[in-house]
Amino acid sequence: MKYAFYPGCAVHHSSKEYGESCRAISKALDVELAEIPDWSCCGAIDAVYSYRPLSSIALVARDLALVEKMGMDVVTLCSACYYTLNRTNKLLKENSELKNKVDAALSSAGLSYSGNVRVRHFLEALITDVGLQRIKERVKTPLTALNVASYYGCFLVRPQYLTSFDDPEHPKSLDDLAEALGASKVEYYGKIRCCGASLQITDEKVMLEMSKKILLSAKDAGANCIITACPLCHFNLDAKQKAIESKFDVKIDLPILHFTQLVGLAFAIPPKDLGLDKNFVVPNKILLQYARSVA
């Protein structure tokens, strides 16, 4: 299996460990990821779209045009990028006037886009194309001691008219993946609630409150880690966890793993190759368990 790979800005810079762990497990599963040459930022959902929608759509259409030349599906690790790429694809298919304007912009760069690209989140490709059975067969270290809370966030499974690989209100793809790795899934009310996303920039107090509720609901339900499928969600729950503890005078100490890191541990890939040394909340107990199981 081979896919065009759109890393996006966060995975390319602030969440490099997400990309590292993705490539590590892809290699173990014989999945080839071909990074899109000269890809550009997707515009970060509404950062550009809100005040220059045509520029935003043309920006994403450029990436889609580059993928179309590669002749394969495109996968991304970022739920926000996944949404933005999908939204642009849909708009260009349904709005001929918009398509004409974007075509003119692309032609000035020597590009064209016919609308033949299928946009997918890497999790979907993992579940749908690789399959849980094949993943189970690659497990070398069953994660039987882990109670995993899967966090889906806003854009992985919603809106349903763009993302249809999982149920928008009761998703289970991450839970199924955790169980395939030998872990136990944790049911908790915060799994599809918003973490505050980019409010960390405009109103951090609100973001900290929203993320706190997710973290505490998972911990109170018995989780000893949370897995995410978006670098932005991971940042709020992981990098901002100390700030949450300080502001609300609570002790959380709950490791937040990219789902690819969890898969990598079950595949017995060395923690450093999964970028686990870059996580803010160091998963000491999880790594100790891993060390004992592979000893």
Contents of the next structure:
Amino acid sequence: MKYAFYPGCAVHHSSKEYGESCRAISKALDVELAEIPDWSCCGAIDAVYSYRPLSSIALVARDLALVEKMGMDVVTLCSACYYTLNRTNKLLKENSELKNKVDAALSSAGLSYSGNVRVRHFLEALITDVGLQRIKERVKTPLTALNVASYYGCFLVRPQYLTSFDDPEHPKSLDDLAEALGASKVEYYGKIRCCGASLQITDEKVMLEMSKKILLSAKDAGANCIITACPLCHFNLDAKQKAIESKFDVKIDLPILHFTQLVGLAFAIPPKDLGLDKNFVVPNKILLQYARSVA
Amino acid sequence: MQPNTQLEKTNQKVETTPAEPLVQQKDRWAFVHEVEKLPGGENILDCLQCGLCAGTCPTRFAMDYSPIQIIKMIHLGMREEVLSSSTIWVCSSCYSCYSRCPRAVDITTLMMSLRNLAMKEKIPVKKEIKPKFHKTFYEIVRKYGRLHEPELLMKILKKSDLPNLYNNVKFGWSLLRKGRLKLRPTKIGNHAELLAILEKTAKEEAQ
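Complement to the form predicted alone: the form predicted together with its partner chain:
In what comes next, the whole complex appears, and the chain from above leads the way.
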């Protein structure tokens, strides 16, 4: 299985460990990821779109034109990129006036895009193409002692006109994956609530309040860890957890793993290759026990 | 027998002048039709004011008007109030409201369009960092082809807010130690190609 790979700025910089763990488990599952040569930023949901809609669409159309040359589906690790790329595809398909403008801009750079690239989230590709059965077969250390709270966030499951591989109200893809790895799933309030990623820079107070609700509800439900499928969600829940603890004077201490890291642990891939040392919240005893069993 | 003063009072003809309507009838529809042409506003009149959007909104607590109020205000033609509300800037684009809306009103996309409209018309914002964020983000992507977070932060954070600045530097340091921060930006190889595209679209947007 081979895909064009769109890492996105977050995975490229501030969430390197997500990319590292993704590559490690892809190797173990014989999934080949070919990074798009010279990909550019997608414009991050509405960061560019709210200011310059046409430019933001042309920016992504360039990336999609590059993928089209490669002749493969494109997968991304970031839910925000997943949304932005899919939105561009939809707008170009539905709005011919817009498409003409974008085509003109692309042709000034010698590019063209006919709209035939399928944009997928790496999680979706893993579950639908590789299949839970094959993942199960590859598990070396079943994570039986773990209670995993799956955090879906926003763009993996919403809006429904762009993504339909999971239910927007009761998603289960991450839960199914966690169970395939031998872990138990945890039901909790915050699993589809927004973490406030797009407000991280401009409205930190609001963002901290939003992420706090997710963390506390998972902890109250008895989770030993949370898994995420987006670098922005992970950043808020993990790297900002200390800020949340001190702002609201609560003790949370809940490890947050990229779902790829959890898969890697069950596959007995060395923690270093999964970038576990780059996470902010120190792994708890149960996680360490699995990590050490590999080392 | 005592006269019923109460009754007499109510029987008196009271001269009243109708209250000045908040928005003139003509202007009211002008704004509704303007919104109907914006991405996300196509079926704004389908809203039945059920309030699911407000109930489900995770940032409602930080907004001056809830999403359902914003929609009603659009129906009433309150253009100025809508475009200067904090709501359109506090929305985190999470699509929870759209996802639960029984009439499939794409409020989230509409909020993006309203931000765009407010920026175009340079309407004063309660938090000036918001439009600055969008503009600076675009400039950086244009300059390198990718986002460079340290530069974005340095450009938009208030230099006078020292505690916040200190916290950000401290946090940046911990990211750096984990190898998760690059001080130098990454520029894409074929940057000229990107510039050619953005130059063309910027011209189009200026029209």
